[in-house]
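Taking the form predicted alone, here's one chain by itself in structure tokens.
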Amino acid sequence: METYYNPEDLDKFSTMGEEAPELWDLYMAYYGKVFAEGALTAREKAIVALAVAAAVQCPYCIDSYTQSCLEKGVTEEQMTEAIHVANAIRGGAALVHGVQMKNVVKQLEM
């Protein structure tokens, strides 16, 4: 299937450090700390990451965190529910921004 995003590009992610290795190393250290066990389990963090990936529409992250969730025992039903949570928040955020439109309409009617 042709797609704008090339699935093989996910494997090239680390090349983003080639011209800025210090920044890459700092990012990877931070990333590693973020996904380490803490107040949230690695499993819970994978579910959050998948939901955020869907909300920001990153196909590479969706692929990666779907695999991560499966490896951590997350079911398809749980992943689907997490995606619905992300959708509800994203949809609500779009709707609440409609208040700005209403404010402009009211201003222009004056």
Given for the second form:
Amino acid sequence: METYYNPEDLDKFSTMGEEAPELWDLYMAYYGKVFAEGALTAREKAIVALAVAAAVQCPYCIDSYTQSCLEKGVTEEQMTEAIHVANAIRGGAALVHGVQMKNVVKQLEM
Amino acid sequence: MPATDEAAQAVMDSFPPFFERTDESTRRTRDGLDVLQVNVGRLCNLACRHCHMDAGPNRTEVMSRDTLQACLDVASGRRFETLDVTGGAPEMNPDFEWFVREAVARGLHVIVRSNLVVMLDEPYRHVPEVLAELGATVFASLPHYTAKPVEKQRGAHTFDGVIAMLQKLNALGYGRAEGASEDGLVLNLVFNPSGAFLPPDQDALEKEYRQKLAEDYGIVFDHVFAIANNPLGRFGNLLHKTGNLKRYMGRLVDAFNPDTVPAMMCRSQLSVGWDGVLYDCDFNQAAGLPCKNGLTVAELAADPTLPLQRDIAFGNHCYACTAGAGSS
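The form predicted together with its partner chain is what I want next, because the block you gave corresponds to the form predicted alone; please supply it.
Below is the whole assembly, all chains and molecules, this chain first.
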């Protein structure tokens, strides 16, 4: 079955550098620095990345950062909590936009 | 006895040969070998999912007294420093206690690799005291400091038993130096991942284990060793059956770290199978890949002129020892 998302495509990520090598190299250098140990540990960053991956619904990123979390000793329980954080913020973001709805209602009903 | 299915082996062989990652200097063992590793049998009280040896309660292969004697003769006669006793559950070899006592009497430093829960069973309950009396170093498997991941890998009701046995070993004096000294009774823990992924950073893991085990159970230990699962035997077949083998091998190959090659354990040890056949390591035993010299430990014991130094037999399972920070 044809699908827009293929697991094999993750291995082709670097082909995005073929027409723009300078941009690709800059991006990869930046990416590497972002995920290195810093004020946050590499483990904490992997958990953040997984939560963001779920929020932006990127199957490639979810695949990569679930593996990365496992390889940094993050348990399934911890990963599940991280996804709930993403979900709470996504849901909260939708809900807080309800205030805009209320503002419009207030404006139009006079 | 290659326990890995042919189809699984074919997947492993589809990756670039590990041999090409070595050079003249690393294809041979060092002059002097430090460790004689002895697999005293495939018999085990557990049947862990990650076990590359395919060990379990139904296995019948157990090292004979004559072969154990030959191991002792080689270990002391050829000036090995350490006798590394493994299995299966080594405690289940009927001559285990005799073997360890003889080794210590000959001045060897003895390591016993244990799943710990076997020592809760009646015939083996006295073993912790014996190990403490002899000063043997204990390497205990503990895939996590919480129950769920441990029991997923090792079977139901295994976690409480391991915790109880770690507490007993602590009471006997094991692990008290907490890694600060190798003089006392040394208790090391072995972590291996619960699936098709690499282990975490060893130092970070050790810190986490030290904190959690002390807080939750009052347990102390010396070091944690993080070991990558080897895609052989029961684990290799499980990877293949679940469609994970190609991805896992890819992960191991991608994570190849050339700096780990000179320190691979095969370069400074000799490994003896339950039937006396010589191997470069325990993983080669599981792969059915004997030493290139084709010798048995009895032949080595009988002829002191036979050289220990040898060319190493490599396979693509060796990528598991060289991924990331290395697993030897």
